[in-house]
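Shown here is one chain on its own, the form predicted on its own, set out as structure tokens.
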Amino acid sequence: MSDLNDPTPASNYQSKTRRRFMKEMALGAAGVSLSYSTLGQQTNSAPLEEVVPKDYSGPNVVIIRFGGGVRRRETIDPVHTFCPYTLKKLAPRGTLFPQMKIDDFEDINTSHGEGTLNILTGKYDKYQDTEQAFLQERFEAKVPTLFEYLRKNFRIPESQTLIINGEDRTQEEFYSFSNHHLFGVNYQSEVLSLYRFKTFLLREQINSGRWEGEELATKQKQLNELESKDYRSKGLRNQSPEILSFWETWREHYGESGLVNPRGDRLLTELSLWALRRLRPRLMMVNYNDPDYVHWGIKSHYTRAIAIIDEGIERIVNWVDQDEEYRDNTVFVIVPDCGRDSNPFLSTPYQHHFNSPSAHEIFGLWVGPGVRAGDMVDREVDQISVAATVGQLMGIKTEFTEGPVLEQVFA
């Protein structure tokens, strides 16, 4: 275990004040005016060279977003945890960062979509909501995601770079690529979700000639409404043959009613296991989110959801441990999208995250070959360091990330 009295400064990442001071000094010296969104590209990246994709031989990576907003108390506090497998069995196999944080820049929101993009891009940003609809915010990354870096550098098909997404957050379907002019849709990942299956199923039913007349018109309108949600790549039209085959197999097994397959975060676990068996992903992100049901004001919705994620992690890790190709060649990265509030005056003290200090307090866990085992780095590190660290693990340059690599991860 790491020395908890390590004299190293409390954070491997500069404080907000120091970071801003250094950026202002750089701007003054250069005599230019750059926006925050372009500054990281100017200071942290070398000129991009032409990339010729090559075969990939590095480790598989499974990023698990311990999502829906969770506090450290109910996750990594040994006395109060609701995820005993992750904390007590899995964490000793790897390196735990109990003081990972989301920085407190002005206008940086601690929520699900933003946290997911922090993890995928390695950069904080103030995202503009292109939808302006309640609970349907739409964000577009300005710099590449990990999926784009990987697919631009290596010959890996879309179907082996996957986002596993929840049915209640359709707006997060579209984080599969950025709007960066050197990356973008040509290097996108695929998405598995109930929304994608419903769209696939309705299209297949229409094409089979199941309906006629007014009923057909109604079903076609429903399909158009589903596809319109995918405002960036027009629904499933761009999904690969491998994914369409995946959905057909899913349909054969679970049927068309939606009453047989798991729901909520249990569905994400099942989709992840099916994906591992049938699609063999090299990079996969599982966006758990059920703790967010605490919005209904019932404490058990939150604590039970943490336990369900813990059970899902155990199932996925156990499957990987038993698969010959994945067992010694897969790294798990477990990190929340955001924290939650700590308000002792509320009946549910973590009802929502209003950007209070505990909403910025998360954790990170790395487990797998090449990762230090039984280690704990008990000093502050930053959420946006995840992308650069995954990049180093997979042998890719992440030119536009702003967080430093977590060197303590590597054995």
Given for the second form:
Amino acid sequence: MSDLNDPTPASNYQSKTRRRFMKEMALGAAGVSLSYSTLGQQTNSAPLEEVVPKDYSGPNVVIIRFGGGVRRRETIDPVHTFCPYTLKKLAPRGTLFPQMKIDDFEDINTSHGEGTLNILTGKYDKYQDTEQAFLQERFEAKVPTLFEYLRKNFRIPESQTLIINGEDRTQEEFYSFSNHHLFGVNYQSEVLSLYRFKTFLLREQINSGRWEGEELATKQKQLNELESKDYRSKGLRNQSPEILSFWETWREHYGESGLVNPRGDRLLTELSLWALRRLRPRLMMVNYNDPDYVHWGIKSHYTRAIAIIDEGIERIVNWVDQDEEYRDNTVFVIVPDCGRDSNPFLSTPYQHHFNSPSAHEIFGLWVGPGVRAGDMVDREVDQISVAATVGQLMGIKTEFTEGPVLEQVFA
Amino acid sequence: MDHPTWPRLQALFGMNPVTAFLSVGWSQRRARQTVMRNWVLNSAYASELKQRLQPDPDTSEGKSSKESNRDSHLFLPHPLATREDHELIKDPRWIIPETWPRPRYSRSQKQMIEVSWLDRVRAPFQSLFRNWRFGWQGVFPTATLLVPVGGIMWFAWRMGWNNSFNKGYEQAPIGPVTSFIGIGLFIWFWSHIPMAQACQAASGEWKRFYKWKLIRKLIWIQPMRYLGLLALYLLLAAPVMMVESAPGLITSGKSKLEFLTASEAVNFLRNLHFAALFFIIFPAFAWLKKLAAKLYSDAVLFGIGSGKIKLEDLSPWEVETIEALGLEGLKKSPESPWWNKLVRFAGLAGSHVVYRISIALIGFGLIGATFYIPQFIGYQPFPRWVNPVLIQLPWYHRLPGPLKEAWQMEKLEKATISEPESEPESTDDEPVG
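Form predicted together with the partner chain structure, per the form predicted on its own context:
Every chain and every other molecule in the complex is listed next, the one we just looked at coming first.
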């Protein structure tokens, strides 16, 4: 059913969001920190106050980033879809927003890092690499992420807020916290990825005294190189004991070669299932990304990757459905980081996502308890509404998000 | 009428892979003309040729007689005067002949032969037939080298990225190693091809493309000038690269081009490709061939005069021409290009290492501009990998598969909509009453 009579003034919030964005861009170049209240914008909640963390009793949330960049045509178009499970089995259980989009401000980039932070922070921003390097995406969010909101408001350990990240975009490991002065690194999420396992493994091997002399020096250098990729804490911050134990179990099962475990986006599915079983996360984000391989022009990489993500979603949902604690208590939010081009002049029309109109077009799917089932909201909504809506679902105040809550999600 | 430098025709021929061979043939014949003219200009007949190459004043009464004088090769010594070198004075034509059939000297029969009836029948399209023949001769030998090499690079790209997608760590080197093999081979072949093509064009024999010992000797007679030619390939590859990459970038941002219908997109691409051929690709292609021919002709003269190459190394056509013009004893040094002074100043003159490093650097740049950058911005299938347009076949029009399909669908829909609806059969009303 389409919700055609929704009175929410979408155009109003879009105008406000645009005006604020333009102001911030004008001031932000000099690194001026903007106080939220000075802009006089409507908030989603009461003024900031001292928060005493409580025990969490809300639903678990799994955010599936259907990345890196997919078109509506190959996902939610029934004729051309490559993810039949998500569209035909899962979507009827929840609410589909087929007209979700990334707003087309002039300075907004339709890419993976930006899209991920749009989803997590609920705010558009013009992100730049921390060292202004070309093609690097070492971003820092200026406003809190969902993980920080959750952990500040509730007594949830770091190991129960997770980002599951791929090996091709290591910089996204470090989107787990913002540099906002009221939140920050103390409320960050944990991250599970091949990069983290390799770092753990190398540290353990060096500490166990496996190598000596020149070989040890070489291995130490490799470890330093791995740790240097952490542009936020420079490798100084270790993972929590629960995570270290997790890696130990992973190592016992899959060994040390890195050749036995699943690979690519299938690895993310495997890590997600392991995390659900062992770490019992309350909020987890899975950063699928392999569709982005189509940048090199080979069409099957895109379509095959979408199918692999679909299989992964099916596995995760099936596992959740059979777990007593997670069943009926877990909300899935499936949203792409960005769209892709529809370039009629190329053999591979969706090869890139160079900020074309089609690259701004995505979708959103919500499934779970408290979510309206079998609904389709066929009007334009914004990607930055995801964070506020998740916040409302989990009962957390997301003071710095800008997108309105998607009220049509709620049953 | 077929004007010798009718640019629209050149660009039009490049829109189709079959007619693009005509462009190659024309360029080959023009290269041969360059060689011939250069030799005549270095002989005792230079002033006569210069006079005939002056622009013709446009007078109606004297035009026909002046034209016949200009056409005439009679100022040249025997057997060049009556040889079939129609391209010496006039630029090669595309369809009609430069001069109409006349009795000519046959090298094989060593006598003058009359115009046959077949020649008369073929005469109106003589240039077309010659362009076609020279075109195939021009493309085939180059393709025997560049098609396999392009295939290797295509394989490396596809399989390398395929392996990367599937996270095949165990065979990770396959893509890069195969790429470097292809790149190395390409640079090696390409650094010889311009001279080889000139050698083939001058002789009119396709097998002479493979006389690499001779070609290397000719290159080393004037390495710095030849290096300049290779650098020009890189320079001219840059605008070609921009044109090739444009379709991948023009739908970005606020562009409305993403919303064109299939027919509109097809027209847009056709115009873009035609403009690219008209302004950039074919002029660059023809100019590079002409320059290579000039270098070849100078190198041959100096080589013969200095004893570095022998007359027997050349083709019968070339031997006949050089002997008739009395150029065997000419000791003419090749012109020294301006950048040679810098090279000498740096103490690097004659250095094979410097030459090879320069070739490698230019070659890498050329490969990047010709293949990898455009392919990343807008991937094109196999045919593009095996045909670098500035070197082999200046064919530059191909519709992407999805667009072609969409266009066909659109045409089908339009045809279905425009079919008149059949009128229902009229029924006779029964009379009342």
